[in-house]
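Single chain ahead, written as structure tokens, the form predicted on its own.
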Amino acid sequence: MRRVGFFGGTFDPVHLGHLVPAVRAYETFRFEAMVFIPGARPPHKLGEPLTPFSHRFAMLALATQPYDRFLVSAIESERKGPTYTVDTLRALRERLSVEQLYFLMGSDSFSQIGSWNRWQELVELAHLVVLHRDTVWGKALEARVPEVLLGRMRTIEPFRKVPDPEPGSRWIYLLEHEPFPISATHLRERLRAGLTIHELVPPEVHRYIVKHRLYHQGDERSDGI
């Protein structure tokens, strides 16, 4: 495939703040496919409770089902120990024969990229598509990323055609879409407090959460679900 977008995260749970920007990116960059990659054992969340991978994968599969070219990969569940984005992307590039690889990430994650494992390799492997999160953007974002990356950053408006990059170049595209002021952490807190999240997640995901009693107050997310 020529141009493919990859979107990694814990997706615990997947919500509209993930999906709507992903659709914006898919339509703006005209990807042949968009591959969601739920993390199995993210290094930055070791020791934190995570909903079992099978549930997070299932919720992503339900959320992406309406989109013909949205796929979900279980590749990170195949490896033992911490999983690193750069290794996952290299493996998927080979499996899918991808010519132009684009990695989607929220601006909150991009602001911390200097702490990522082998981030220098990551920015040479893939173009980055940074999604607008309301927590950090603009000058505040620029101040937090390694200075060497500033010259690669380009602001892109949704739905404007993005030309093929020059051979050998690796760009960082800041997608200027309307941010969604929600997070998975916030949704889990709402559920534990007995509040609804039905307007913040796809209906299929909401039904799945209710059916399996995920995130409910007093439940342990890491065991027995």
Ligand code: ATP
Second form
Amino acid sequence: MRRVGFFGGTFDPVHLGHLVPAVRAYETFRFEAMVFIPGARPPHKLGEPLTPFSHRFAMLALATQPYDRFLVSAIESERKGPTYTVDTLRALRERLSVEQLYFLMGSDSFSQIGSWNRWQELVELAHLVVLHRDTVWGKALEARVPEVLLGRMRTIEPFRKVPDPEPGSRWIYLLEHEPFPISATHLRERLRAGLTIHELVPPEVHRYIVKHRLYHQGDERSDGI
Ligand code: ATP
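Return one more block: the form predicted together with this ligand, after the form predicted on its own shown previously.
Below is the entire complex, every chain and molecule, led by the chain shown above.
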């Protein structure tokens, strides 16, 4: 059965903490394709400065180029106002004839799912694949998610075969991969402090950041568009 993975985020910038778990998920679930979706105006970051969408998109395009079946979608730049994941997933379902949608998110994001816009609708539109972030996992994670979701959660070992779910069911898979403890915030702070991030992003992304002088004092971070 056709399975496609979607990975939404700010990606400001994309880093190995996104890519390594994404490849683990891609291989474990045997996705036909993996689509990265940079957010135009993420609702939880509305008050914060954001690097222009064009730069974040370009860095994702460079980072995903080596992978045949990794794509980047500009779908969220088409909408005005805050971009809610539930609307993106609905639009994707209407546009693509994909039988099984899997939406990836880090466990920190999943721990806040109860505050996401129309989360009850969101969990019916796609299966969720929760990536292991060392900040919240296990019992601490379970304690934070809406109780009604607990019965849908199942832990998956990387590379173990994941059977096709029964038609109509929606699962939340916790992917027990080794955590990769970095964040874009940490990278931006290192760059501003004049420290290297060479080992934390693909070389093409590093070259792009240097060329466009991103994340330095007086940089180009604005309202995201
Ligand atoms: P920031 O520090 O700017 O908030 P971030 O590094 O958390 O950024 P985002 O672009 O906000 O990255 O994240 C996109 C998605 O990727 C989110 O669901 C987030 O939880 C997940 N993610 C980010 N970093 C990691 C990581 N190191 N391991 C697993 N998931 C991650």
